[in-house]
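The chain below stands alone and is given as structure tokens, in the form predicted on its own.
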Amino acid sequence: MTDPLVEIKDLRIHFFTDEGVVRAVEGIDLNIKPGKTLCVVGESGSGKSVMALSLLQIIHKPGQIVDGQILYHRGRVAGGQFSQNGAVDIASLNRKGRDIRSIRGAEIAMIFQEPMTSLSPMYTVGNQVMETIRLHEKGISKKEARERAIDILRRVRIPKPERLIDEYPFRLSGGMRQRVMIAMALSCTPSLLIADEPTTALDVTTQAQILDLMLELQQEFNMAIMFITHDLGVVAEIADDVAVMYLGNVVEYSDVDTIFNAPEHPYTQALLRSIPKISATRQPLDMIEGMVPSPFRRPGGCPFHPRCTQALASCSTVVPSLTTLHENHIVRCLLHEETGEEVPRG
């Protein structure tokens, strides 16, 4: 089994507001493998984006990491090799310090959900891509950075990059802006690329092109990808492993084939049942009743029990722990605690 590039252990992220404490992420254990794609799925409010932002230490106040570790193995490649730097606990780094700034963008990069809000309308595409390159590669000249920027824009299949490099983002289509975001993220060849719903605002044709592009570049750079999405069709296409999140917890984790063919958590099963089906006769959508509870008012016991059709009497009072069903398949559910082996917490 390939050793992980990133190990998230018992991660907890709270937002301290005037109305109370919001426990956005409440004890996540997760591994990201080098060269592989991990898809993180779950309804809005599950804590997916907050968890992803913590890997770059860009959670804004009043949010903060209150417990846990994010172990990034600098220099680890497929096969489990280490550099002399060893592992870095990102959760313990100062968010404004030199150490995290040396990782952010250069070794772990992120594509945000809406490129128009991530790209400055005041600067050209070239200025913004070149800024990333010059920030992390000291001594590189402006001319060399421009040549690098044109090359990476060409790699993400932007036509006539020599001309487009001097355009402003508002003059580009949504698909082109997203390609520029990918180019910025890949400009320093990161070990891990975090993609937070990067195709949500795109049409299906452009979405397919962006996904194909990301997978092609993943093979070229041998990078890991954490892909956050609501679209289970995308998950089936690109994922190696899948983590299903609900109200700040990972409730099920396994390889993509197991998640789709043998899901064990009631929430995962409900998500898969809710996928629209193509049939000769009209059928109503199989919806999950209710909504994700507010983090201000987390239910007791299992967070999913108020919406669960298989809930036991104890689900309202007992918090389920992580249980291993078999190799690489972990579930957090009282239905399986007696049949599985309890996983020790990091």
Given for the second form:
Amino acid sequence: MTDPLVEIKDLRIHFFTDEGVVRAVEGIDLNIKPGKTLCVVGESGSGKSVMALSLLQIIHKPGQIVDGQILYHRGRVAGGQFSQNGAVDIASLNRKGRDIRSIRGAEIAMIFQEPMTSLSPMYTVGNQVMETIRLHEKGISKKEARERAIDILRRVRIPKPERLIDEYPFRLSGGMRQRVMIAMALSCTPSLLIADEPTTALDVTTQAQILDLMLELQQEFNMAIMFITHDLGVVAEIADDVAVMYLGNVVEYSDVDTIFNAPEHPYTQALLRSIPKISATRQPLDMIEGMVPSPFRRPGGCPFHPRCTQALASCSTVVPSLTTLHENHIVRCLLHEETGEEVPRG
Amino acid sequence: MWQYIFRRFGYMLFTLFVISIISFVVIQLPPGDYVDTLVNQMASESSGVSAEVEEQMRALYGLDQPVYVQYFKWVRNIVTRGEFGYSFVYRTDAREIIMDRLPMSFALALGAFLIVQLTSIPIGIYSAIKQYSIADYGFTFLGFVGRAIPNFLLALVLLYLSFRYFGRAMVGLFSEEFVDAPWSIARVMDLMRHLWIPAIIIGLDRGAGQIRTMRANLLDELNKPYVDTARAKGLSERRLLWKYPVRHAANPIISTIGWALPEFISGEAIVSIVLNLPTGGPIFLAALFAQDMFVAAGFILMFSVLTVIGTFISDVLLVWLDPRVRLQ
Ligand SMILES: Nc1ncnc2c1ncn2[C@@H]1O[C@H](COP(=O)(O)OP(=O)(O)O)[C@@H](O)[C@H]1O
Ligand SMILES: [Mg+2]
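So that was the form predicted on its own. Now I'd like the form predicted together with its partner chain, please.
To see the whole picture, the full complex is given below, headed by that same chain.
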């Protein structure tokens, strides 16, 4: 097994709202491998976006990382904050500090769901793309930065990049804007690209083009991608590995073939049953029996037990721990606990 | 963009034309004219005036002609010779009366305007960034109070307080030794020292409103996805804040800044009347009462010109600052 680029260990993120504490992420363990695509799937509200934002320490206000580590393995950097083996624990960095800012955009980049609102209408495409380049590459001249920006816009297949660079984002189509977002994210050749449902807001044709582009650029830039989606069709198309999330936990993790052909967690099985077998149309995953509980009332024990068809009596009280079924297949379910071996917590 | 600005400029000229008609007609609306006022006055004093003399006086002032002729002459004289007609009350050129007082009106309105803009926008930004801090609560409270108090009442209260605690009412725009002094640096400084009190009275309501608008706008913008994008790039909080959310939040306020001018001009008039400041306001009011029509019409016209220019500036700022408007 390759050494991970990012190791997430027992990550917990809570939102301290006036109405109570929302436990958006409640103990996630997950590895991101260099150069591979990890898809994160799960119904809306399962904590995918919150987890993604935490990798850059940009969680919104009442939210806070309350426990756990995000170990980012890179070469030594001067002035960084180190824990084991020269890895940086992103979770422990000051969210406004220099260390995390030197990672953002340069080593870990992110693109968001809404290409319409993720770019500012007040500044040109060029201004916003060059900003990242000039921020992380000290001493680069304005002219060089502009050439770099044009070059990267060309590589995301934007026609006439010399012209488009001076255009304002609101004059572009959704697909073009998302290409600009990708260009911006890749401008400093990051080692990890996080994409939070980047194609959900696009039409099907554009969506396919953007996915192809991302896979192609992944080869070219040799970067890892964490791709968040609730679309299993997309997962089948692009994933190397898949993490299935439910209410702030990763309930099952494996390579894409195992997830689709031999899923072990009842929730994963239910997800797969919810997509029509022979169909070209992609369906949102809202057809599982029961409702996702309110974030304020996260069920005790296994959070999925109220909706689980195979629940045991103990499921409502015992929190299942991670069980490694075989290499690269981990599940968090009591049904499997006695058969597998415990994974030691980091 | 230039096309837009030219069009706006055209609108501005057209608006001025309409305003000049309206102001002239409004002045004519009250029953009677200046000669009637004069005749009544003379009658009550001693001798009556014969109808013949009355007609002669009307002819002298041109009041016997139809309104549109009077209007046409009035406009022609303003445009070609800068003459505003004759003041019946002061028995002198109306221009002198108007130009003597108008700069003070303008200085006061502009002073209030600048104070409001330079304080309310930064305070609004600060309140939003430090939401729920003690300072934020303080400014919010101040904002409500500022909105709730009518400015004439505030003027009266300050008048009373200054009289009560400083022994003299803070009326006027100059200290005694400067009232009739020629312009000098010292006189300007003296004016500045007096200006801020009426300026605050005039601007408080607007300023309070703008603090609330800026705060609310910015709080909205702070959670927009493009802020996440900017943060994910690695920008520092300060740079990011000023470049993106503040710019977005301030844009609607700054680009409509000139639309606030009418409020300041009329506020100026009210406050000057209450505090008896040597600006256009009190003279304008007196001219209306006395049916000194050329003075009154001149003031209305000049106030309107300032307002319309303010609006035009806003129109230009709007396209200049917001590419969405510029490129539509
Ligand atoms: N700003 C916030 N304040 C309070 N709760 C939040 C906030 N952002 C997210 N959450 C909560 O965190 C949970 C996970 O949200 P999210 O990560 O956006 O889900 P997903 O991306 O999987 O749809 C949800 O229950 C949501 O209510
Ligand atoms: Mg999400």
